[in-house]
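Here's a solo chain for you in structure tokens, the form predicted alone.
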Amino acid sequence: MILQPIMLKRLQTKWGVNTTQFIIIMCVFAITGTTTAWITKVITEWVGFTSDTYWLWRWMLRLAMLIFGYQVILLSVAFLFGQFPFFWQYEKKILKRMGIPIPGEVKISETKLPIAKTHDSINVHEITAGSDLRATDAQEPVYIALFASGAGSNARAIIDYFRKRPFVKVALIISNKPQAGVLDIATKENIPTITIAKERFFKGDSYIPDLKSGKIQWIILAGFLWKVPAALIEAFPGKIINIHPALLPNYGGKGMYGHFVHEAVIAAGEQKSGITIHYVDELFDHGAHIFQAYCDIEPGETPEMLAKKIQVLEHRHYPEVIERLITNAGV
């Protein structure tokens, strides 16, 4: 089967690699498949299996090569091509599905966390997906840029969170609105800002030179309403993340932001809503999911009431997920 270009692009975005690395990874898969088939043929002839051999023995040999031989060959070829770290993460996911424990891994499972409220608490349920979120110690400061279009409550939560965690530095705040409240926050925190112009953002250099000169390594969307251009995604592969105030893939897409999302959720009679943190690709709210958390919707709850609960989830989880993504990436 031939993969269509759009499928390849989605794979590249999901894996968070640039075009060159993506091509090398696909070559590793191709070489591994061919090599596994050849070695299986050689072993079959060596042990004397023929078409007359009992089918179960031949099937068991092929299964053993698929389960064990293929994985060893894959890592060996990956090492030769300098892609061992990527494929080791790939292999760890396979081992987890097989129920084989991996030393040093921290598993995050669905749970309920009490979150402080005026009179009671919100039952919060976490769902992890996509990335392996494992906190490690970062050696060097990682510069991040926050993109926001509004008041900046998520930006404020992120800034406050990393104030006592100097290995991550909010080095730049970018907005598409000159009067956005997030710019006032930046001024008070002495954080450099850029107010971007639509023409340059979408048809020019997308402010990539400014980001690179500022040593930005990760881009964090915190209530940014414009779609991210392809050039920016290509310049920061797998390093742009967004938070959406609903449980994607539902209630996402163009025009679904803020109160529009909460109104749609309530109107549909949903019993729960939440947040989705995901990688950014060239479509609205479409990239691979990293983390989700949800809360129950009580009878008679209004969009305004739901918005406050969702904001609690955002402020509680977004900074933590950012930290764990960055430290796990080892940058």
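Definition used throughout: the rigid core is the maximal C-alpha set that superposes within 1.5 Å between two forms. In this text, all values refer to a predicted model and were calculated from it rather than measured experimentally. Positions refer to the first chain, counted from 1. First, how it differs from the form predicted together with ligand GAR.
Core-superposed comparison between the two forms: the Cα of residue 77 travels 2 Å or more.
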Second form
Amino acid sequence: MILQPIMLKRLQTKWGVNTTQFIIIMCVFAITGTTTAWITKVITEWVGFTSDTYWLWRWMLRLAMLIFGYQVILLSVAFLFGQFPFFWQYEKKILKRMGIPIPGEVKISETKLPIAKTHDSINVHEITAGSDLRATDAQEPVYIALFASGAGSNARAIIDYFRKRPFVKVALIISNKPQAGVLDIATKENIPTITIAKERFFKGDSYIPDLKSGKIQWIILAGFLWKVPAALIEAFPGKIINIHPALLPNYGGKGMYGHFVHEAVIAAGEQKSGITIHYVDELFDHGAHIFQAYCDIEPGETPEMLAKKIQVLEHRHYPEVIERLITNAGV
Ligand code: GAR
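In place of the form predicted alone, output the structure of the form predicted together with ligand GAR.
First the chain shown before, then all remaining chains and molecules of the complex.
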């Protein structure tokens, strides 16, 4: 089948790589295909298989080469071409589908929950890949601001995700804590920051002029531990979202963050926990749900073990849900 230029472009967008890297990746696939065919032929001759050999043996050898040999050759060729990280991600997906455990990966069995309530008819489960809805290179990106109070691992995941998808730009990072780890991340990434003062945030202009002059369209809370004032919610209707490390409406609200959440979940003897991404209103961890995913809690699991699994879910889903919301909003 001849790949049309438009299909190639779509593939490139899906992989989130530039044109040079895309060409190298295609070369790696081509070289791997040819090499695998050649090695299969050499092995076939070496073991003495001929056209007279029972067809099942010949096919089993080819299948083994296709399933295992190909993957090893692919990674080796990728390494030679400096593309190991890209292909390792690719391989991990394949191994996961085959049910083969990946060293260093936190194992979670995960299920997305149906969302009972949606907001403005936006329901991520109704949205398909979203690639057709993406802004083109010629359009200005959608500017988003991240609000965070802590280490910023979610902020990190979001920044990394959109680095390859420049139609969304993390344009501002706002924190209420001058020592928050997220501010170090912002400095390294050259992203402007604001450390907010309580008085101005709750009783002043809530930094709305700064957000508007910075062309911010979406506000993403990523471990932001203050409530969001009404003025800010009114200034960004339906454009402020939060992530919570539990299956709301349970285990949310004031004081329910970080290890407190996981400790409460384990202490209650729950058999599953998860993440909730939701629109923000004036209450803590309240507002219409957009997305949930959950994992099972194994017997004997500690809050620390659960925290790791929840973090995997957060990093896996939050950036993608943000992308889907933004692209579906007619950008
Ligand atoms: C995340 O687990 C997020 O869900 C939680 O804070 C953590 C921030 O971690 N948010 C809440 O608890 C909101 N109530 P991070 O700084 O590593 O991204």
